[in-house]
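What follows is a single chain, given as structure tokens, in the form predicted alone.
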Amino acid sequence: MSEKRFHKVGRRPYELRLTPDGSAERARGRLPGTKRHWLQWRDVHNPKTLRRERVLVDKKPLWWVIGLSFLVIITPFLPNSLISVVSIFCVYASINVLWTLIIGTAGIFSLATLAVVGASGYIAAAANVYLGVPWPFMLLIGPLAGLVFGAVLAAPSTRLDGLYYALLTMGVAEICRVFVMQLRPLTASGGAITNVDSFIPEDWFLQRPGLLLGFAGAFLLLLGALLVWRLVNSERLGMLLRVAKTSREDEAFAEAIGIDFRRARLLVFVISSAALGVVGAFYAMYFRSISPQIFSLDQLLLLFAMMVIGGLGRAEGAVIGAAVVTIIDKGLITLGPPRIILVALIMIGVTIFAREGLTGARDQFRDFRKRKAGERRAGRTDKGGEAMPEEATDVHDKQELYYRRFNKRLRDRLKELITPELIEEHKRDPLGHHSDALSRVLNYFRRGEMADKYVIHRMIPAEEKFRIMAVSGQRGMPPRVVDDREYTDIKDAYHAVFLLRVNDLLES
């Protein structure tokens, strides 16, 4: 007796599945101060084991934990130069995450991000150097300065948008650079403020313990920026703006459904500016100085390259883009000017081949794979030709394809039943008892979709005048007149509708 062999059909995705106790009460931990859970689990039914399983819906928090843990574990084993690169990466990633809130969530194309960071850093550094304010209070002065500066920048966003606002903010950044360079009483050394107190002891500065302490502070800064992103983008403000994005062109409609998106955008801008003020104060403490270079167009374009490479509107895109550009710009500094060309080439390549940066490449590949699979299914004409190549990319439901295949075979069978004798039979008695062939054809016509379905319209009530029309199938859209011919006999109108449906069947 031959042994039976079973072959696996398809595969289940590799994912973590828990088997909770059905009698136990389910406990859900929430983020402090929010209604969000730490992890999003979903209960599903396993048809094989007939048990309840728990599946992790959103795996992004796990990837964040793995990536950030890897960064913390590997950094102490790096040489001193690379530890500085990792710290600079954390600072740039923090700026990018908060800038993504302004551009992606709030929808305000501001180029004054570094201006907010620089102005806050200058004010905090000046308070420390010239007023003797201790360095811990710099972390309070920075966000206050960023809050005020952000409120000033947010006011024109209610009147200007798009390119005009971008040019305005770029001009503000340049004005700030020129101002600090000409402010001789406070910035006597070429526009820079030096000898700023820091959380890193002076004896440890540029030494390995100081570099590790600086990395710890930069890493906490990145965690804080990600926390601000999470609290803003995933809570009420972010949800309101995501809903209003679809109706931003029609502001009256957004206000009619109760969304004050102007206020929400301004709040996101101000909150992000305050957080950028913390980054500015940390920047001055980490480097023990701050210079007009932070306002330069070079730094702005470098941050913009990070956004383009990583992907706009996503925190992971801001972090990945910052990692790529920082490794090339700071880690490969021995290459010289060609490293900037390398960044430009990567940015152009990502723009050409990736729709939403590196973080959107996975979704883009999935859409490409589905489109190619649809085109292959559409090319199988021997299987029924249920979808045309130009529409195959929009059909992902196999049940819809099976229905189209069945419907085509049914139409081919009904076409064989259309004969002059069958048409004559319907003309003699459209509403009487019919043969089996005519009944099959009429039943198929009656089950047709409502869109473009033919109906008989009585032109004048209580009079025998009829006209054939076709309904749109959409609520609020009136039917259209098929032709201008008027019928005085209801049977002639029924037979005219039958002939129109027969013609459509034969041409399908």
Given for the second form:
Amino acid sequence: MSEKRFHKVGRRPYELRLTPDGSAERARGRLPGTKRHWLQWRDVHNPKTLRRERVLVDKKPLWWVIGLSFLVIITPFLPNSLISVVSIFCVYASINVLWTLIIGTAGIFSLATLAVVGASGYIAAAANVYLGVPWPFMLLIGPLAGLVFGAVLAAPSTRLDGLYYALLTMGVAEICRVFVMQLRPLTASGGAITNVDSFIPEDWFLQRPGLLLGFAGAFLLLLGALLVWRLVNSERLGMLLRVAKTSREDEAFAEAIGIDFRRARLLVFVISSAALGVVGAFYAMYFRSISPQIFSLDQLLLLFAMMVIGGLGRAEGAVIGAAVVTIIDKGLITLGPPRIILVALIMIGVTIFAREGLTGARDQFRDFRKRKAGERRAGRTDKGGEAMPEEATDVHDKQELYYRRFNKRLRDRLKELITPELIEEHKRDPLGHHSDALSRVLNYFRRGEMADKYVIHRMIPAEEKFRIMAVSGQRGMPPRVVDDREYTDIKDAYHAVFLLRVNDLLES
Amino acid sequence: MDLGLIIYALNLSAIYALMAIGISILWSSVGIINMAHGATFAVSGYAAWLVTGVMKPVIADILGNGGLATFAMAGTLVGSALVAGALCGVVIYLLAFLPIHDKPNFQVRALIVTLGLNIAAVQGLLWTFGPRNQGLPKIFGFGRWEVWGTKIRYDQAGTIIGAAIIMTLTLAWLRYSRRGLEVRAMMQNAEGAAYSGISRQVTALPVLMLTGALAGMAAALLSQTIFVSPTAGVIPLVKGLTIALLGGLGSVPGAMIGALLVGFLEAIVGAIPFLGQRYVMFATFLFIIAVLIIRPRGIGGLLDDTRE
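And the form predicted in complex with its partner chain, for comparison with the form predicted alone?
Once more the chain from above appears, this time first in line as the rest of the complex follows.
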């Protein structure tokens, strides 16, 4: 069989498709220990060639792998200053991913994320410096502190509404900052805890091997944050919360079908707070110190700007936004204060123009293109055409569309033929030899569809008393009476039907 | 409690009330949590500083050095702060309201845009003028009155009286003018107001200008007590937001009561020896959190649609 060439036309976006052997059995790898597949392949049939094709439905995992491995490959070749920028990016990105979990998945508009990071970092650092706990245990103390702090913070979130809670948590961050600044043992260092022990050996600190080790740790942290995001957002908890996501009605619905969404929200909040505690401990270790700067509003706003630029509520948005802002903030540090203005302007621009940040731009562009295409189609088609353009894409039988278009043009022609003289001609002689124009019109009427076709009903058998009815067009459904006029002459009835049809024609 | 403490508390309350009422009115009528309120505050402070700097020799030339000159100076300062605040309101209207007011997630997006505006404005001020504090001319003069044995500084008295006048004017405008009626209709029920022919686009502009001018007024008054600096707006913004919350967003009397409560609380905490000025913020936030947990919609807010 010779392969027929098809040209790429129509609305289907061109994408890479595998053409597997049609007779081969399908084999897919699964994630060990689960029922999930590695990649979301789907077998489809090409409606034209009728061949089996395989499509990758969700291409995001590929992009994640490409992006993250690019980061790993490129970093060892960067100069020292950029390595620390990349590490800071990883830390910020992991904070943002966890914050996305709170804002996006749990739907709690909390601004206390950095407060949780800072508080647990402080507690872990204090345990290390003042109690002499070795550094690996900091990674245990941090999440424990985060867990407790998160539980305390989460308590009012069920009672307070979104923005109220947001501003309350902003207050919590301020309280933390003031509290730390007031601590007497720390006043000498301006509230900072210094000389924290770290996974980076002391003589490597700020040296190239130390920086690379720090990057490795930060990268693992980011991977861990993404894993937490995946486990919470895409597994049971996230699915439960997706029911109660958008509106008050959804919450009521979720409650009605037995989902305790408040508990799920709190759980997500507490889990991410514990994870943020790990980030806090890591932060203290990475910089070997922790200062009240972490509670400051500026830092919080910078992180928030990252999420907004990338797209609120998406993990990829959190990471991409972190990349954009970190590059501007730390990479262009020679620019001075204008770089923050640049970040703010990007944030404003993205918010005004983009529906869901940079990561939502693709979908938004597609929607925009679709809308424009629809508008162009509408412009091409004559207004008042039988099939409106949007409807036309839904009609499966395209023959139908052409038939309707033909019908419309025919009617337009016939409308021009209808004149008072024509009607007068029909009135004079409903049956018989007609002029060319009248025969065309009558032929069109005769060919009409059965539904709503007019018929003459003799009201009493063998008596000259008629009325006009319209056929239902459905088997078993009786015709309906059109009006209550009665005709004693069949010719009048013929003409009345004619007038009704002319009326319908002119109105269509 | 002595009279000096009460005056100090009233002074704080007056500034807070000016900020909080602006935030509260804006939220309930237009639906914007205005994070750029602090930037408006700082920008109007700087505008007043610039204008008075330019006008000072001019006024001294024409009017000499008498009481009339001080009066003219006061007028220039307050006027320029008000105008700058109103202009900031126009900018917010053009960026944070007009392009997005009919798009989904308007409230969150407006919050983000105003936040961005706040960051940009503060950094812009830092860039242009540097982090140095700038002192504005003292329009109330230096000195104090003796009332029942306590001394009241002129600037304190001026602040309290000025804020009271401005607030009375604002409330009267809301109560008696046609535009005020429209704003109140929007505060009650934005959709219903739209059905009765009140345009959201048209009404939002004067509301934003008014709230901006209120912030400008607060800046002009506070500049009599402390200096103007690029980050001067942060504390009034945070205080204004939290007090607007405490009072219940959208409730003007609630905001006033909240401002009074917080002003007195801060004055008293500052006066207690073992707590002192350092724990003022701490105590305020604890108080506000406690109130919000008991009454999730604030003091003046309605409880009807809180989360159960």
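Positions refer to the first chain, counted from 1. Each form is matched to the other, and the largest set of C-alpha atoms that superpose within 1.5 Å is called the rigid core. Keep in mind that what you see is a predicted model, and the values were worked out from it rather than measured.
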Rigid-core frame, C-alpha of residue 197, shift of 2 angstroms or more between these two forms | no
Residue 329 C-alpha relocation of at least 2 Å between these two forms, rigid core basis = no
